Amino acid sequence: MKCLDESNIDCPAESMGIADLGCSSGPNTLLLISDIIDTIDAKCRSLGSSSPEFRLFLNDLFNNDFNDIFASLPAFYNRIREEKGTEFGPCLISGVPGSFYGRLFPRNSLHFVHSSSSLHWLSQVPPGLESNAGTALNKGKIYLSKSSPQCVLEAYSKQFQEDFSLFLRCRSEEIVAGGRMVLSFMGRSSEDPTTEDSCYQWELLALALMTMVYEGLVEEEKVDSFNAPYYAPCPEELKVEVEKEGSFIVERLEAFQVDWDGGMMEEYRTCDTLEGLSRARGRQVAKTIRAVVESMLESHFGTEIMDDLFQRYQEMVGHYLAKSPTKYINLVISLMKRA
């Protein structure tokens, strides 16, 4: 799915300012400007008109490994020469750590915003989530669940609220009138906020810690006082903190269904059983949800316990994959900034 429709840009004359935030240092970064850059040059041929300047800032968290993406410029920049000629304008890339939860940019610099699989995460652990004993108030889970007490689910839900209105108030300064964003991140169907597709992933991760606590390998109070910064919004939401802030108009929003394992058969055709389909399944999701919590989980449980929970996390979701066509909910939004 491109990031960018053709028919909804227009081609600035000279200069072009595109930021992807929460970009990581993965192959996709890159692969993700090439989209942008073919999209906008695309549509500039169509109108008889040469394509501008790119201004692209790659921005994420000030511990992301910039220097992988640097390393990797030069190929992205003879690609580009091979496929465009030189005739082509200049694609000047930066880097630009720091939170988009502020401001990052100049006034009125940039003409696309994208960001994938990132506003999901929250600025913080939502505060509230003890007692004013201290006694932790979402025992034996670590995100949002059926068992989770309301005044829990009341503050994710300001959380997100809080960190959505602020990521559109910083960027409404940043970009121009007319200007676009494309935002892609984990959500959910419904708005009950405890619906399967939106959290069975971190029940799962939960049940699998519990486990280790029964069996004396995990203090049941680490479990208690771990909560993920993660919030999976339902569509609803979206278009109320849009029209609060009010600096952006929706232009469209689809919520899209994803496979829990990306719907990778291709890796499957060694599975002759359906138990070893479920023992494949089970492994491929453990080990992308290993890729984005395990330095989290690390930093509050320790490294000595990953590889045990972990294999312990991958069955339980073979098994319950083999039961359950749950998927998760991946939500596009497309807004233009107000003139």
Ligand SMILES: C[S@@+](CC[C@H](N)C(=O)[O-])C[C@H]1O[C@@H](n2cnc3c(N)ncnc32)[C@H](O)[C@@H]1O
Given for the second form:
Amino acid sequence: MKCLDESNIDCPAESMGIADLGCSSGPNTLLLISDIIDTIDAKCRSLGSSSPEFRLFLNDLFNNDFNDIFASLPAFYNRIREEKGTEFGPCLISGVPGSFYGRLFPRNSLHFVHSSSSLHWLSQVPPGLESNAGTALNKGKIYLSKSSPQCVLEAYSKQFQEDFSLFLRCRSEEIVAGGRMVLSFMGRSSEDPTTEDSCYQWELLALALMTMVYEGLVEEEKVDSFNAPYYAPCPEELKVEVEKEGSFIVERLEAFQVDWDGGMMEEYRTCDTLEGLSRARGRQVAKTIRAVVESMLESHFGTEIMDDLFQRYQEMVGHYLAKSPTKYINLVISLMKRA
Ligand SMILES: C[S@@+](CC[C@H](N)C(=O)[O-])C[C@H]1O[C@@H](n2cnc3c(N)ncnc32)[C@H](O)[C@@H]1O
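In place of the form predicted alone, output the structure of the form predicted in complex with the named molecule.
Following is the full complex, with the preceding chain placed first.
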């Protein structure tokens, strides 16, 4: 999906500040930047004007592998020069380490901010998931679940509100009036945060951990005390926070359904039974979830159980997908900074 719609760009500035928040590091990091450059370039051409200078900022947490990104820049700059000519740009790319739940850029320095698959990560595990006596309240679960008490649901929702509002406040300082922000991240379609589209990937991971508790491989207390710093909001919650903070206007807000395994994979072609296909889908989902959450789980449960845990998870996901059409919900919100 394109993050920037050409028809949405007004008169390009002479020098544009553009930031990708939660850029990660890997082959996809610079794809997004290419996409943004191409879209703005096409718009400028259609207006008969030359492209602006691009100041491109790649942000992620301090421990992100920025060196890996920087090592791929010479090839990227060469490609841009070959495709667009030496007069184009310039494109000036910098890495900006730090949390997007805080200020990252100088005042009024950005025209466009993008973030994908990152804002569902909270700044911290919500406080208040233990009783006054220190007993875990979300027993046997690692995220919101049908069995989570109301105070746990409220603690998660409150943490999301505080984080998202802080995010908007910081960006409102950094983005010029009329500047745009496109954010996409995991969400849910209904107000109830415990529906399957909102949390069932975590439910199955908790179930896989609990099978290890029953077999004496993991301490129950360890599962009770782990809670993911994640929250999948519904569209209404986003709108409320944007209105409350007051600096941005919602231009578009859409919810998309996404397959847990990202759709048809090449390896599925070799599956000749439905059971084989379910197993392959389970494997694919477990691989992607493992890539995202393993480091978090390892520091709490230890490295030794990871292979066993994700083998169990893969099987559970395979069985689940064979009988359930549940999909993730991806929310995409486009915002404009008020004058
Ligand atoms: C799943 S990756 C998304 C990568 C890329 N944007 C994409 O769409 O493919 C999520 C990224 O968000 C980053 N992230 C999470 N919380 C963050 C925060 N508070 N500030 C900056 N980056 C954050 C993570 O470090 C991770 O690299």
